[in-house]
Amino acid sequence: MMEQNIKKVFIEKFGTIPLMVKSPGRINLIGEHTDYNGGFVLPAAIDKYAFVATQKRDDEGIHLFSVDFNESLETSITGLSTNGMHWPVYILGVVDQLVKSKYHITGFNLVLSGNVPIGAGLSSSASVECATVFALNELFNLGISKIEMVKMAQKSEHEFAGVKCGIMDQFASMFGQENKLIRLDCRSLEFEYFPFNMAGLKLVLLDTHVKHSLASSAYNQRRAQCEKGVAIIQQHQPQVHSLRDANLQMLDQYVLPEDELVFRRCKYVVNEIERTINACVDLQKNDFISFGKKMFQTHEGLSKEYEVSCAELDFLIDQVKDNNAVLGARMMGGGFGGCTINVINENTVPELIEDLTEKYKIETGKNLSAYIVSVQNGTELIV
């Protein structure tokens, strides 16, 4: 087991016995581009982990060992410093940010391995900063709240990082819980859970190994683009701060006679905000049937309106839409690659693998890969 190789690892390299964590990476059921329009997201934490060893040090060192890449890093809490390195900003972008906000802390030494794919959507970097603010909080007693460490690992992603994501992936990596989905209101932070009983039933990520270059650019110009809307219908109500106000009689009204591209934009992302609510109910009536016909259209809309799909993905949902096997599936995440999320009648999943992974194959020349996944608890100490 992954927990048992870490910990051997670190006491080889360090002689002491470590505090240990594991945080999950997420999926994200429906509610695809809604955070940064003050909507919806219905994500959940998976069986997919980053593990942290880790243990004080009596100096300001900080020693990490990635076992992974069997990489090491020695630098300084007064230092920080990556030394061109990934892997470590993750872990040093929390320290940055416990620093910043005046906690106190010494050197540590910390040994990191995890099994969520990287680059595959299932946010693998927001599962390695919340496993390190976790363990660091534990190791240091600091008694910070989840909501704060959650708020601490989007910062160091955004300044540490560089990278301007929501605050989605950490909510979900720190408060998953086991069948449960979370719906997360991305405006207020409150969140409540709903119940995701899949008897007979398998989560399968289908990975297309595809990474689109334009997908950051495209990701600003979709931002900017639903901003746009908000500003024009502005002019005539007000008291519309973001997409989650509107609505698509005023979207017709106010939008679609100035710019018909940012109208069809605007309007899937109404459309998701509503749907996302729906599939609630759904969930609570235990409908797949309904939920699963919501991703299907949530990959109609993220396809043709908000046009942040690509081909591979696209073909695999065509390849998946008529099996009557399959209740639900479209892409996850901002787009342009990764992986497509699929409900699927459990007994009926290898050979559907099999035949898809022979098909994308054929068709794009590139191997495809299936992970079935299980809806877990989020951040956590392992004892």
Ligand code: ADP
Contents of the next structure:
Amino acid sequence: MMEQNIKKVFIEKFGTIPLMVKSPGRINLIGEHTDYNGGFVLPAAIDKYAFVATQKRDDEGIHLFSVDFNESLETSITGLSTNGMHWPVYILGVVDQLVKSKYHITGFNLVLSGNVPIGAGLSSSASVECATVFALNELFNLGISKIEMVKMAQKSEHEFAGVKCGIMDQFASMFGQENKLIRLDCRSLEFEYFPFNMAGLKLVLLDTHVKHSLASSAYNQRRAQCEKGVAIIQQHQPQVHSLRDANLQMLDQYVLPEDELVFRRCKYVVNEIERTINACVDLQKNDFISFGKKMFQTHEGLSKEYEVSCAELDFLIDQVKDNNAVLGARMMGGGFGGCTINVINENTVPELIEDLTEKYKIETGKNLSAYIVSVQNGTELIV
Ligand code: ADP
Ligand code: MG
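Having seen the form predicted alone, could you now give me the structure of the form predicted in complex with adenosine-5'-diphosphate (ADP)?
Full complex below, order starting with the chain above.
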């Protein structure tokens, strides 16, 4: 097992027994491109993790080892340097936050390993950040609350990795619960757990292995279009501060006459925020048929109205949308690549994966990867 291996590596390298933490990657069932519009998201932690083993040092040194990259780094609290490597960014970024917040820590040794696929949209970066901040909080007895740790992890990604991410990834990694989805209100950060008891069903992620270069410019464009929609509505309804406050009637009345493209973008978002709320009602009734339909609707909206899908993602959804064994499926994440997320009848999963892998190869010339995941607890100590 990975956690046994990382412990062994730590003991060999540093000669002491480490404190160990694991923190998961995350999925998001419904609620895409809603976070920056003050809406809801519906994420969960999955059974893929970053594992961290750590122990105090007697000096200011920070000695890191990545099992997966087979690279070491020696730096110190007083002069945090990644030495040109990338993976230490997510560890040192957290240290940087702790130092800036005046928490007292000394040097430490740390070994990192993980099985969250990197760059597939499952937020391996958040899993590393959350594992690190949780482990250091335990190690140095800092008494930081979970929500503060989430905010520090997010900020470290902004400031050290230079990625202006929302709070969902770190939140889901830290606060995940077994067989529950988290409905997070991105405006207030209030959250509530909903049951996700998928007896007889499996969650399958299909990784397109593409990331089109359009992704980041389109993301900024979409954000600007949403802001423009809000600005148009605000001229008539000053109480509207985000698309969370808007409804379809306002869009029809104020936005459509002025800008048809902005209207379509906003319509998707307003519908998606409502869909996320209604999806939670489905969960309370254990109604996966209705829940799954909403996932397909989300995909349709992301593809046709919000226009952040791509040929590879659309192909995978087209292949399953008339298959009765697939209750729901959609692209997941920002778009232009990454994974689709599928809710599938358990007994058809192996056959379907095989079939889709073959068809995807013929269609795109690329390999498809499939990850079967389950919904698990968030960041925790390994005892
Ligand atoms: P993702 O969508 O998976 O979060 P990012 O580009 O945001 O993709 O973060 C991926 C980076 O996180 C990797 O390039 C690496 O630096 C770091 N990372 C993730 N998992 C590990 C791991 N197991 N070991 C070392 N570094 C990791
Ligand atoms: Mg990331």
